[in-house]
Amino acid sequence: MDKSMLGDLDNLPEADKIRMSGMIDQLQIRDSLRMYNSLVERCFSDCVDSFKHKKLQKQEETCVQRCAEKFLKHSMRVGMRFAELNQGAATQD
């Protein structure tokens, strides 16, 4: 967890603290198996047309593999603009 993030909390107690530590760590947790979830349920749905193969064909694998890269750059993009925003916030106080 980044430890910028207990920087509000300073006046709690160390319980509190170590508490509030693992409810952000799980939130994060399950925020991350969210965004794989929808990252296979959505590169799954665009690419794979047919069961009648055990393995993916050449184009679904490719299809999967751009999808899943698009998504995790777009999910980068989005991480770092929000990022800049909180910073230019958080020097305009």
Second form
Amino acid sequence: MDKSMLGDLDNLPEADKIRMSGMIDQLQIRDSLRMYNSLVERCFSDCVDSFKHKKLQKQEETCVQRCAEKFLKHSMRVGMRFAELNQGAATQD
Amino acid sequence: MDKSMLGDLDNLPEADKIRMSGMIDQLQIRDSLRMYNSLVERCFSDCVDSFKHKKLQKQEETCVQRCAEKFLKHSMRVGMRFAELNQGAATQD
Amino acid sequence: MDKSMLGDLDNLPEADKIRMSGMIDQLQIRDSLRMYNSLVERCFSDCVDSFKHKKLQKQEETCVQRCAEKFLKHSMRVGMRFAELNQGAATQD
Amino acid sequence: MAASNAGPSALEKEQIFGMAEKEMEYRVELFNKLTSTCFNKCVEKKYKESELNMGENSCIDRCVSKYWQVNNLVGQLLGTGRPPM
Amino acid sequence: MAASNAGPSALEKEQIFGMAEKEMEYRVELFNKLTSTCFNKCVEKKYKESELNMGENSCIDRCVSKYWQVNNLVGQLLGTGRPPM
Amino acid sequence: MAASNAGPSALEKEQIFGMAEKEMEYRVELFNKLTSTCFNKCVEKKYKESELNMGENSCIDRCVSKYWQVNNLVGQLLGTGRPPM
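Having seen the form predicted alone, can you show the form predicted together with the partner chain?
Everything in the complex follows now, all chains and molecules, and the chain you saw is the first one.
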């Protein structure tokens, strides 16, 4: 998620800006690690259904790769649309 | 969720009471925002299934409204029953 | 989840060790309470489907007990395998 | 974070507050899971009206009651004798 | 936690920062739920290729738009007039 | 929050602790998702007994192994070369 969408820091005093910025950084780290976990869970659930082998099979690997790529592209597209709507809402205020 | 169900502050020193009360406030804000997000997700998932249009259709809107109202009424009823059980458990101690 | 899997504190100065250790304790408390909630939700969802009575029926009770035991055994087994893989990954570094 | 002249030390106090916070989070989560689960089990999802009907209401009451019993039962099984409340 | 000579008190400041933090968490969660829900509604799960096709892309755009409208609609229903943003 | 005479500054220290906390949260969440997903994939839900049978046990072992491999694979795809551990 784009940092700018989390808040506008321009009008804050310097000390608060630093603190707020640190808070945003922490939220972003947490969010990206959670996103990583969700992506793994989703692609595993969608692609791996047989447990006859201990090793990931070739077609499972391909499926996971496509799933991850597709999800990331999806996520970027949603981010763009979401930012547009946010923009529109902000200018209405 | 009712604030009183989160804890009994009566026997605490004043400074701790203020701190605990602030903590409860923060938890409640977080909880109500999460509840809001869950409600939107639930009613969207249950009511919107066609993506031929960009705009929400009239019957989807009606569905979302009923879904949200129903969920809120449900949530209030659960809250009452939950409080009764909590009460019963507390008096048993 | 085993505490040792969360981090290696040996090389830290004493004050940091205490702080880090406290952080791990807090995370573990939160995790075990969440695990408890998930277990209850899972076993309730899998075992209770009839709402003709207010009281839990005998066969529902048995089902919940087996579900909880099975999940805990499962969780312990996963923990062992997970630790082995973590170990292997650590020695590769 | 102020020093306390008597009673628990600053560190102990942090732990007490931390524990209280986790317990409150636990209660909120219990309530939310219960609410969501009982909605799924009891409420008709076609949303033909915005009222809960009699059948739904009685299902909800029993669902909450049974969820509570399952919560206690699991608490007993885990050897604590009671759920973490 | 430093004292502030003018403006809001230390306690008020904590509340303001706490509120800002919750609001940011809310936005992140809204975005994540929206992303996950629209993926489930729009994207083919057999993963025959790694590109989103035209149908999926247009479904995603409309899904985001409708999710946004539902978010606003629920905000109105809850009497705040607008969603918590 | 105590001042440190040598080594990292107070601010840097906060960041290091914050990062360590997020990493631990990540590991806990990874473990919980893995546990839940493999339970869903491998364990029979009629609960006719409280023991895991041989088939379930072997399924669990392979499920954990494959989940781990998927975790590494996604880490590679995201260009970090390894998952965030």
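Bear in mind the structure is a predicted one, so any value in this text is a computation, not a measurement. Here the rigid core means the biggest group of C-alpha atoms that line up within 1.5 Å when the two forms are laid on top of each other. Positions refer to the first chain, counted from 1.
Does Asp49 move its CA by 2 angstroms or more between these two forms when the core is aligned?
Yes; Asp49 is a residue whose C-alpha shifts (by 2 Å or more) between these two forms when the cores are overlaid.
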